[in-house]
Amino acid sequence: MIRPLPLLDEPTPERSDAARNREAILAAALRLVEHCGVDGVSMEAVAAEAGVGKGTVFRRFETREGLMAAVLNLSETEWQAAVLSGPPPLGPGAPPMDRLLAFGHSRLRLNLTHGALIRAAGRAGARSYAAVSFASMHVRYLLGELGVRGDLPVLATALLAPLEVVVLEQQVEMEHMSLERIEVGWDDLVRRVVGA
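Any chance of seeing just this one chain in the form predicted in complex with the DNA?
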């Protein structure tokens, strides 16, 4: 009897019903989030909407944060595609500085509109890391193209940090800064860091 030799402990492929349920749950969650707002959606509601038991939801997505991270991931991959292969100046084809500024503006608006969802996703394991990692990588690349010298990973973090949801919401909600002012401020920061 020949067993297929589990190479490098491949993590067991998903059973068909499991995959079907995963899709149903994710779709249900997306629908409910759009309809009731992130904070108005309970896990039980998602389970009911998807037509499965509550346990199944947790089995597939571990935790509420995990589920929200998965929902967030839908729009996030879309955005990453726009950055990597969309039209300039966000996508390739424009000068690095233009791309960097476009990147910041885009991320800024995205983080403000998806604020509640991002917060609900929290530090949900590898997913949140992947998102931050992508942004950091891209900024590092652009800084390199611009000939910036120094500790690029740290500098990238310095540019990304002011775009974090907590920071932006503080500025908008408590200090009543306008979107334009924050944008212009970020552009200024970029120029100081790049040294143009």
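Having seen the form predicted in complex with the DNA, I'd like the form predicted alone now, please.
If you are looking for partners or other molecules, they are not here, because only the chain is given.
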């Protein structure tokens, strides 16, 4: 009897116990990050909190960076869902300018909140192409809805750059700017790009 070989790009289905362990580990890691801060989270502590062996955590995520990247990805996924289908003004139903401003404020606060997590994820936590593309496409879409003319991909990049964690942390920690001041400045930049 000849059995066909699986296709290379065909994902291997996850076993139900492996899926439960993954969810338990991620939930435990998130609880520990919220309770102890990112620097207080170790693979051993996550394993104990999740009720699994340390080897299970290492097999699943390989490194602490990999685990922190997975926790970061959970947050990114939740944020994207809020942008796509959450309540206005971040989600659909508000005028495009209100949505764009809400988007910037939300991204700014999310990046500052997760700055330590982004650093802990290291290379594994570098924002994926999909995450960067999502933010850029959403901003380009809103600029188009606002009737902005010009090179929308470049304009979207210009609007997103000030929202990156490295820029925000410099402004908050080194230049002692308040979040409100940064938001007002970003709003001004948006209005100048839009021409409102």
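Positions refer to the first chain, counted from 1. By rigid core we mean the largest C-alpha set that fits within 1.5 Å across both forms. Just so you know, these numbers come straight off a predicted model, no measurement behind them.
K.L.:
Comparing between these two forms on the rigid core, is the C-alpha shift at residue 23 2 Å or larger?
P.N.:
Residue 23: C-alpha displaced by 2 Å or more between these two forms.
K.L.:
Using a rigid core alignment, state whether the CA of residue 56 is displaced by 2 Å or more between these two forms.
P.N.:
Yes, the C-alpha position differs by at least 2 Å between these two forms.
K.L.:
With both forms fitted on the core, give yes or no for whether the Cα of residue 68 moves by 2 angstroms or more between these two forms.
P.N.:
Result for residue 68: yes, a 2 Å-plus shift.
K.L.:
So with the rigid core superposed, the C-alpha of residue 44 shifts by how many Å between these two forms?
P.N.:
Shift of residue 44 at C-alpha, rigid core superposed: 7.0 Å.
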